[in-house]
Amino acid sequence: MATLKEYQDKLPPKLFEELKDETKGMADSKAKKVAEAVYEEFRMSRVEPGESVGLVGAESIGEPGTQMTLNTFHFAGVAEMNVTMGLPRIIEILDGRAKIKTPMMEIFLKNPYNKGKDIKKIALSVRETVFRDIATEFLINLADSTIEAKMSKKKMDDLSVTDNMVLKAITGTVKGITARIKENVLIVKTKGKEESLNEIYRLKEKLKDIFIKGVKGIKQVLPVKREDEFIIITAGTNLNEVLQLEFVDEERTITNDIFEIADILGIEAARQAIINEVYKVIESQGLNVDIRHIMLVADTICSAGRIKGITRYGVVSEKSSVLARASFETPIRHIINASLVGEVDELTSVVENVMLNQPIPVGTGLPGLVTKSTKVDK
């Protein structure tokens, strides 16, 4: 252990802890060799001072990004399970869009359910069930001003829905009505005065979307076997409620909605989700981008403690340099706003120095030379 002491300050804490674990019980001379090799690898992987990491990152993601096909990956045979992939998905993440096109979750299950026990039943219990899912026919009885809805007994049994659940959901959601079930037919009548045909029709449409059971927001479920365990893939997402279900493995269950992750698990988890999601798209397209470029982008998006997209309203609006903001989009507006408040540009970054034809503060342009001048008597 004494051999590794000298590397404690040279290596990051996590790397040092891993090194300690891996060299446990190893001879001192061998441990020192391993430590030296790890330190050398770490030293070589560090960025040179003055390297323009933003530019290198942008080039490294942008170049393969332009060659990316606009693929849309979908689960065969299930039309509702389309998932945005390829360039549209990367744009969605990096723009920091709160509403994504195809929200989805991967729900991992605890033992014994992940081995296939009651998998279909569990998947259906997660899915959002609304009244239209169990109803087969809607009729309006004009003489009595009632709505009659025939319900499928088989669908109710498959989804574990009882008559009481239906009545409770309907009377709890719609006020001023009476509801009863007679021989698998739900009969709904308004309590007050005679309703017009339009109002009865509106009530009929409202009945179709009444939530009965399941998790709100999860429109479709698909149990799939991945390696040696079953997981449930969903269309739609509701991380908060899903994590509270007793059969769910809350440590591995994920959603592709980064804003939802930030709200529930915090900004650090959102940063990791951005890295994972972007990397997943790049990998699925058979491209190769160093993870550190993606990490830099994720850091930039999350640096304010909340998700800010790389757009003129997000990250760009926070730049301290007026000229850098103006070079992105809407230059006149930025320059006028800055002149109104007397903003000063310190010219500390790349863009503003390029605009003014000055050496940029990266690489060899970073250090300034200070010389001692000697006074000469005339």
Given for the second form:
Amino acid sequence: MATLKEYQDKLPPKLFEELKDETKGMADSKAKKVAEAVYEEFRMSRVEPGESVGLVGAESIGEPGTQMTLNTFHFAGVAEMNVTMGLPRIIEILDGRAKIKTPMMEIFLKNPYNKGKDIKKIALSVRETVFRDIATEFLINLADSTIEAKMSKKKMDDLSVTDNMVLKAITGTVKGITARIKENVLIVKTKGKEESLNEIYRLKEKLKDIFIKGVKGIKQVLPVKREDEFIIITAGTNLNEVLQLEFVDEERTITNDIFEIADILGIEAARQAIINEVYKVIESQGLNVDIRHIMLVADTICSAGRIKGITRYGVVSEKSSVLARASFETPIRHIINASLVGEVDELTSVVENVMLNQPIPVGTGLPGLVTKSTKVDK
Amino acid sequence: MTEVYINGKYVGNVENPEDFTKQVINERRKGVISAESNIFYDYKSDEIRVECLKGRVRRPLIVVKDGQPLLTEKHVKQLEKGELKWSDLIEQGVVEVLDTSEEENALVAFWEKDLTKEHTHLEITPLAMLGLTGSLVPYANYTQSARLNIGAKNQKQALGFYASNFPVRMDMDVNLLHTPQLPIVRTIMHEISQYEDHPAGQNMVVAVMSYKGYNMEDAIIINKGSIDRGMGRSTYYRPAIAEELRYSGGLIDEISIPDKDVKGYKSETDYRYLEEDGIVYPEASVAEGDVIIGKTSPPRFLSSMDEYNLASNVRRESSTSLSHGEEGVVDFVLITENEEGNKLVQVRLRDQRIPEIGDKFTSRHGQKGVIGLIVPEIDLPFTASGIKPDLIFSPHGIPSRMTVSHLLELVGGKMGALAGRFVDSTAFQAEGEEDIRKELLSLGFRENGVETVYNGMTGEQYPARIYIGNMHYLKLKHMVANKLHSRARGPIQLLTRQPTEGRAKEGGLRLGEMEKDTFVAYGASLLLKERFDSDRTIVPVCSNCGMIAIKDVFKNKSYCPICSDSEIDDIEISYAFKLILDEFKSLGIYPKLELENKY
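Form predicted on its own already given; the form predicted together with its partner chain follows:
All chains and molecules follow, beginning with the one already shown.
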């Protein structure tokens, strides 16, 4: 492998590893030829200096995007779960919205659990169960200041909720009450004196939303067979807690909430998530956009170490040039703020130079000719 | 209980909605309630809606009772004699006008023979479902509705004989077709609307075939011989107007040949067509730049500056002249007075328009197209009997648009032309296709309208038989002569020094934001700079304070009004950027330019 040594620094690690594997057992001279060809190919596929990658990327994503607007709503109500797709989803990701419209998880399971046995039970154990889900009827007894909630035995069994769990959850969250269960009826009594109807009513509403078991934030679960294993698709997301469940395959389980990924798995994971999510939308529309354009966008969004959307508050506000920022949105604000601190515009990028009618520093406008000047004595 | 709404406002409830609705309708037919109101019982939502506001689409129908129409032979006879009017029929409740919602509860029979006990109304004629221009489309019921709409719309843009008093009218932007004809394939609406008095369009021999690719994408081929014989020729009338305006201080415009010392005096040749009164003489052939009405105005500002101005009280030139690309013959001169009592001069110019490549024509079926090629008559294909088409229409226009009426008109027109009679093609009651085919066969032609055709250039017989016949084609008012536009250099805007916009101002075609992006993406940096230098300026900049300096051309010296004795450099920037720097200054922002050597 000595022959390949010189390429170690020339090629990216992944490519080098692949090259090493492929040339295993080859004669040195032959391996060298292959390596040379690989290096040449790599060299040629690199972006040349002065290529306006950003603009080409913007056009490459933007042009198919115009076609997408028309198709977006054709999927309404078809899938088993309503997911934001198409242009609204892309806008959501690229704008860097912290609250996405339809948060979703795909939970992969470890070996014994993913075979389909008890899959429904596992799925339901992940789901957030609140008191509302098991209660069938609420009664307010004004005379005794009590609330009587009838619970469905069947629902409790389905969700494997016991009386004890209910009691614990309720006394654990609401203070100043006593609760007991008699023949599937939960009776809640306020410890204080006479409560007004208004307050009891508020308590009743509060009871409905009391969290009993499961993972908070997971509103809906759906076990699905994918290839030869069962996975759980959820509406609502809580990556942190799901990853801590013992039957969950932490390596493959994902969420579509980029911010959550950035929080829990770090910015590099968020970058990859952006690429995957955007690419998924583009693919689902039957469009063909080179992944490198999306990678560039993802890099830009994540380059600050946290997610910054492509908006005037996000990456655009990071631009160094005042004129470039002013040419995007809210020009007066940018100009005035810049003048307050005496900003200097170095005119290093495209927009400013178009405004001034100077050659833009891309393509043929990038290189300059340097000559050595010598003094001529007369 | 059913809620009742009048014009969308809740008014109350009724116990028995169906009886109530019936009662209202009966009262309306008796004339107790206005005939312009409509009532609709929506049994899905159990609501009654009464509407009597303007803007509803309504149409008349004959009232039917127990399967018998109320309109009888007696009525028709009386109508013919003029003893009965339309309004009488409505008053008597024989005919009523339904709006779109009341129509929902009506069962309308197409023909009298279809009437049953359930029917509530009878069509006066099925044609009444269409509007005026819609019912002028032949075989309208054979065409896709979208195309019918387009066909109806196109008729409104057709050139024709719009008014017989046109010589004494001063209309703006008007076209007149020279030899309009009545369509051979007509509908009864042509009679009703007295189409003979204001015809539009001409009957042309149409061949459905391709011709050297010059009729792709809806283009049409036109016979040069037909044009020479006057087909599709029209005149375009356009007025030039000048008014003697009155200004404060008793000053007034004057329509006359301007004196030579007038401010803004054009060259003498520009005024050569004017007579002593300052107006062109009729039949003068004028072109771009020629003055039509000579006029001078008083000076714009009568300020104190005039004391120092020796050439004070110099009047301004404000003549009306032909703008860029316009030409024509002076047709009619009118001198009159307007409401304010000001002298008003109107000059009507006339311009003959011979069909040229790019003029728009259409059949009556929404099959519009633009002339793609004008072919000399000898090169056109001809039939065995020596007929050459006036117009060649591409067959690719038919399948996707499904305008079957277009094809029917072609055979219908052929039969009518050969038999020497009009063909009735009124929607729903047209002469049948079978009959047309039979009659065409009896006239010695193939029943399907197809003929053997020979190549006009080689004389060879075409392997395919060509569908050829007569159609009524309309020349539309969109003519290239009014739209053609190009510019290399030309006028610029005062404020931005960028090219003006629009054809009327001889403007440039904008290289917009997205077009700019293509240059950037390609890396054509210097080309981009060249494309955007329409407002390039050279500005002196003070190297000390970074503000724009002053260039004194007489002394050939630049200096900075703020810094004395500083170095001044000339830089090249867009004028738009100079403007934004000025705007910054007006905002109280100091935009300092720091210059450095580019090399």
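Under this definition, the rigid core comprises the largest set of C-alpha atoms superposing within 1.5 Å between the forms. Everything numeric in this text was worked out from a predicted model, so none of it was measured. Residue numbers count along the first chain shown, from 1.
Colleague: Core superposed first: is there a CA shift of 2 Å or greater at I310 between these two forms?
Modeller: After core superposition, the C-alpha of I310 moves less than 2 Å between these two forms.
Colleague: Core-aligned, does K20 move its Cα 2 Å or more between these two forms?
Modeller: K20: C-alpha displaced by less than 2 Å between these two forms.
Colleague: Superpose the two forms on the rigid core and tell me the Cα shift of K30 between these two forms in angstrom.
Modeller: Displacement of the C-alpha, rigid core superposed: 4.2 Å.
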